[in-house]
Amino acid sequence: MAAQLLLSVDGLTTSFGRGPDKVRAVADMSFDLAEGEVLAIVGESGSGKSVTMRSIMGIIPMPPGVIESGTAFFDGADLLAIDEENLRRLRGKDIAMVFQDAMTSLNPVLTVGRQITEVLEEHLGMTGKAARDRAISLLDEVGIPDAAHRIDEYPHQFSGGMRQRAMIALAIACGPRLLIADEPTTALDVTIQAQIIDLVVGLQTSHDMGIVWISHDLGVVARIAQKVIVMYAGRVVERATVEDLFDAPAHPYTIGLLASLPRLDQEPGEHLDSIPGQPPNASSLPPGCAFAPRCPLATETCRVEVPPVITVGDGHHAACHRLDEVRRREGRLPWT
């Protein structure tokens, strides 16, 4: 039996400043996601991956943000349409976000405790030693030993680690069924990184959350996601499950950052492929599609007209003009 859909976004984008100085971060964002799976999304920094899912949380700042067109349906309310105290109440019960630095997410002032309790007390009506009880157990379940001691410090006494796993059971708190992950991992070292991974991974598992993790590393990606989508300067560039995405690549960008992905077959001292040039700045995308500047492929039609999203298989499409090459070449490109 197929897994209920659990968010649908269809046509979302999302610009900042207006007239001369608008800047399209997000256009034409689709993708839907299931119950108790994990969709991750990738790109470079100013892709608009983190933009798309703070549009659906409505937590971007208008003005100068406005989302100008698209749909977001959560549990059959479009959270794109609906007034913000509805919003307000399914964020932090039904749908929770976990960012990128715990540090400046965390209020300093406040005990990591405290703002616990205060979630439970405004979602779930919990209060005094039941709510306590309850920030215990979840500091428990998300790793910080001694849990019954640490309740009652502030962020600043613990570490990167431990402020991330506390902001995890923060987010996990009301039994969410969508978690949002936003680059939570980037800020802490190797090691610390995979036990949040793992942490995540089996929270998902035994809370059935559908997940988006939003992260740069295709390494992280395919080791806790089913499907990807990778964008590039606002727009979906491919979309497809993990398997599909690393087996066979279908857009030029995404087999430049496949292939600079350490391999196992690797020899000692062979240097990684990178992708030549830079990102488009955002306030001037040249008027075809954006990656053709530093595509190997690119000819004049990909310099002038946005390619359109094409399927490659079954679950699996891509916007680029030049999908038959790419087919025939296997994903060997001229960079790799």
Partner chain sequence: MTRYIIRRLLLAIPVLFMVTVLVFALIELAPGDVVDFFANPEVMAGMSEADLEALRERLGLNDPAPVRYLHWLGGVLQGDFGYSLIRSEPVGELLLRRFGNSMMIMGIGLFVAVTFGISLGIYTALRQYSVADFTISFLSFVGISMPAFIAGILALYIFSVQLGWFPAGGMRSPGVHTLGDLLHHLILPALVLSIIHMATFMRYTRFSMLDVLKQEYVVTATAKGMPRRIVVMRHAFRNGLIPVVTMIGYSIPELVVGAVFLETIFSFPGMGKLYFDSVISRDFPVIMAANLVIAVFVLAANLITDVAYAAIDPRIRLE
The other form holds:
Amino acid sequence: MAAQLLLSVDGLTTSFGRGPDKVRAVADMSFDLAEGEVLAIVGESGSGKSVTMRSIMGIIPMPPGVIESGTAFFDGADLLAIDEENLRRLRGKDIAMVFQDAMTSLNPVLTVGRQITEVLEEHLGMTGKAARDRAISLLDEVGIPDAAHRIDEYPHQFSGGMRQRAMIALAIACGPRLLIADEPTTALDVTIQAQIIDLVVGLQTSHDMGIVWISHDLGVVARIAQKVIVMYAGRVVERATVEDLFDAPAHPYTIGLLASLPRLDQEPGEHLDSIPGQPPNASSLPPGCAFAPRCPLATETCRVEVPPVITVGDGHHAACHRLDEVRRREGRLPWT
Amino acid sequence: MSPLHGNAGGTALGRKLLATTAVALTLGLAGPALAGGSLVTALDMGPGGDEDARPWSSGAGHTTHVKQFITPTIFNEDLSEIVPYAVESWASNDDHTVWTYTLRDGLLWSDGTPMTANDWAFTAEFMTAPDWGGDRPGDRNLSLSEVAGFDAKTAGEADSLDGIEVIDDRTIRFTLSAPNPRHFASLFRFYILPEHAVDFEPADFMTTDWFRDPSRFVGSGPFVVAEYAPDEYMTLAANENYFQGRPALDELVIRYFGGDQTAALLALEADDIDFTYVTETDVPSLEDDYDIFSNLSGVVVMTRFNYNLVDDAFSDIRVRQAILHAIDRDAITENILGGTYVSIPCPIPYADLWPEDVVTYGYDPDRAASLLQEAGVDPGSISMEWVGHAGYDNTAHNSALQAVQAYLSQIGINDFSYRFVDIPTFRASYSPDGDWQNQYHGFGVPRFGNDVGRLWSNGGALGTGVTGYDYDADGFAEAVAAISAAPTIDDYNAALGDFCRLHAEMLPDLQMWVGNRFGAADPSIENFWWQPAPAGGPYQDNAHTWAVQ
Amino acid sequence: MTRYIIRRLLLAIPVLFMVTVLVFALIELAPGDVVDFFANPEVMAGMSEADLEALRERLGLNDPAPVRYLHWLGGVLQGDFGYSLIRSEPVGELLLRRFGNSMMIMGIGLFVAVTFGISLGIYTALRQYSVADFTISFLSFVGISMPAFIAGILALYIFSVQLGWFPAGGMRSPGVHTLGDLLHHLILPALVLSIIHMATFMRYTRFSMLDVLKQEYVVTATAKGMPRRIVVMRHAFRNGLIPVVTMIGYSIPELVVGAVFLETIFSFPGMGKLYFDSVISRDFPVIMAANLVIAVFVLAANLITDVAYAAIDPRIRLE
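Show the form predicted together with the partner chain, please, because up to now only the form predicted on its own has appeared in this conversation.
Below: every chain and molecule of the assembly, starting with the one above.
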């Protein structure tokens, strides 16, 4: 039986600024998320992955931000079209977000407990002891020891990992159906990262949430996601299941990303492959494929025409003019 | 009485007013029949005011003091003469060393007790107690230092003043230690205190509340204190027992402004007060809506030399004459000092006393230059720094001194500067080892009293000890003695004229100008009168006739 | 925290001591003394140098400086601040009265400045670049730049002279002792005082709020679905308030002493004018006592502000 669609985004375009300084941070972004599914959005900094989800949540600063077009259906409602008050009611309750840096994302002058109970008060009408008890049990659930005391402490009194757990507790407090995790482990060291990832995976199962996990780290993606979207310069360049992405990447950029991952079977001192060149400046994108300046297979067509989205397999799409060439070379591209 | 736009004293008019007033006073006529009401004023604004309201120990504020106490004699309305007030008459012996005064009949204190010569004697003894606590002995000395036995009494060597004798309830006899043909003029600030009501000791004169406490205070003037709010206001209530009749007003309020002229002016324009002292720059904008009272201030402005410190060149009189010739004082007084100042030939601020033949130093830069040449002095080598005090630190005087600077540089004196300092610095600088070279400074010269002698003699306040100028050698000793000894008023005025002539000839100091001072009152006040008397007078203002509609 | 406060209080003692010594030395260095102030320079007659010397002797001004200082200090330690040499009034009473008067203006002025300043600061921060923001910011620049006495004179001229809504200065109507009359007199000087400081508080709050509104935790609060009002007040303002509280606290002493211009133009007998007058007249008991009071006030305000800062920012721990 096909799972219900939790979130369905179509043609989302978000830009910042006006006139000659206008920057199109997200262009024509579309994806679906089914209930209980984990979708990873991967890309370099500035690729528009964070802006995509923030646009959907309605938390980008407007001005200077403008959602030029698109729809984002959640529970039968277009999040990009409903009024602020209705959107607010969904935030923190049905859709929750976990942010990258818990130190700056938590209010330093309120206790951790307060920051959780205020969400319970606002959305679930819980007060007093009931709210407090629930907050304690949430902290417990995310693995914070001695939760009954730590609930009255301030964010600066928590370690980095504990803070991130607290953020997660905050996010799941009202039992959201969609959890958006915006690089939640990027700021943590590797061992803590693993713990947090396991925590989220566990919560996803027990709470039956759909998750959108934003990251630039393909290693994390491999562990957690079922489906992956690769973004470059505000556009989707490849969309696939995690297996297909790693086994048979279609887009030159994806291939380059995978090639640049350090591997255990490399010789120490061996040169790491990397994609030459720099990510583009979002305010001066070339007319055609944004990756063309760095792509070894780029042709004149690539430089002037925006590549169409081509189906490569079942649930596997890529936006590229040169897919045939990639296939011909069996995914081996000259990166030097 | 209509307000005067005064100029140089107006003696003829003054005498006419005196005659009218004297008759009115003698007949004990009261003011108009309108009764009641309250008048709010700033009587203690300006240089003549003092917010401490404590007679006998304030340098000024006499306009207020005389509201609560009557004095034996007082200035008349335009300050041209000293006339009887609490006393009805006096007589002296031939050599003017014994004076007998008779108080009016029926004088009462505000609580109904009769005022007698005993109160007068009591006050004299009180103020000469060796431990008298008053801070400013100026008025005390003026009123009593001539009395025989003053030194012994104040030094604690005697129990009472030899020279004071009560003859009967209304008569008192003063025996002086030196002749004074105008002793009555020394009594115009003698505030008689009520022996029966004074409940504090001389030593506590400054710290007692008696002067502000309506439950203890007893006075003799048209008003008595009803409420004193320090730094805010003093409310005076009508004294039913005032000898000229119950005042028309129920209440006279004196508001304090901490000396800030702008605040007082704003209060006047906002109708919160009905009278205040105003400066010459305020007058043009007030003339149309307010009655302006003015007269010459009785304060001459001069530039003095500290001969101990100035360049030697200034010892030559020709150099001093040159400087006066170089400065166009008439132009400055007319154009820069707003036409409210008049240049003077000598340090007597009353034009009617200037002799016809007094030397005046008119504007003559050529003469100035030739005088310097004659004296063999190179103008470029002379330096002058005029130091003034904060009271003159305003736009008008700054501009005037800038003009002086310009005039002096015209004849080659380029090293001229001026500055203003605060009062303690100013005074401290003119001790014998002070650092002032020249002082730009005002001197109050009341029309009576022997102040001229106290100022311009070797032992006087400006004497040799301070300035290094030998006044006595130049004939000032005789001139000053003649003033003190002059037997009649006419002789007195003539002696002042001689002094004036002498000073203009000898030029120990440079005389600059004398200014008018102004007060503005709401025209709806009936019978209001005010004059810019030095230190506030006191003078007859007939406050008991002031009325509001 | 208690240890911290006690330590600060103990440290205050040598500071106050040094302040009194320094001020005393400065008074000594200034030319002239109070007797020089008494002698009206225009009414020379009647007071000889001998009289002035006798006065100096009686007031104890001829004693050597250290003796006079210790005499004063001894008095103070027993609670006796001496007599004002100019006003023949005990200094303690004088100061209490004048300080109390200043507190009245300052109390109202501060209250108005803080409430309106902070509110407008938040308001304009939320509406950055709007017409309201530009207008209020412009007016605040005018407010900050305008000297106190000009503001005072203008206020008096417009509201008192022209419109007649308020009395032209003074603390009370003569003879009237009601609270209403007092307030009627207080309002204008307090408002002028508040406007000058309101502008500063407003700009500071606006700046702080703008900074705080950009912080990540504000985004989190919004992402949690908290209503705008709570995001602004509980999350943004609670953080933005911290630097503003310290700024307000440190500016309190200035409100007392710096009001000399306003006190003068409104003839409101307060501390500022008293202090100024006492310096001009070299009334050293008043100068010393006033300085002491002001120094205590400054130290107390600083201490309270520091403690308040620690109280509202849990990241700060004082020991």
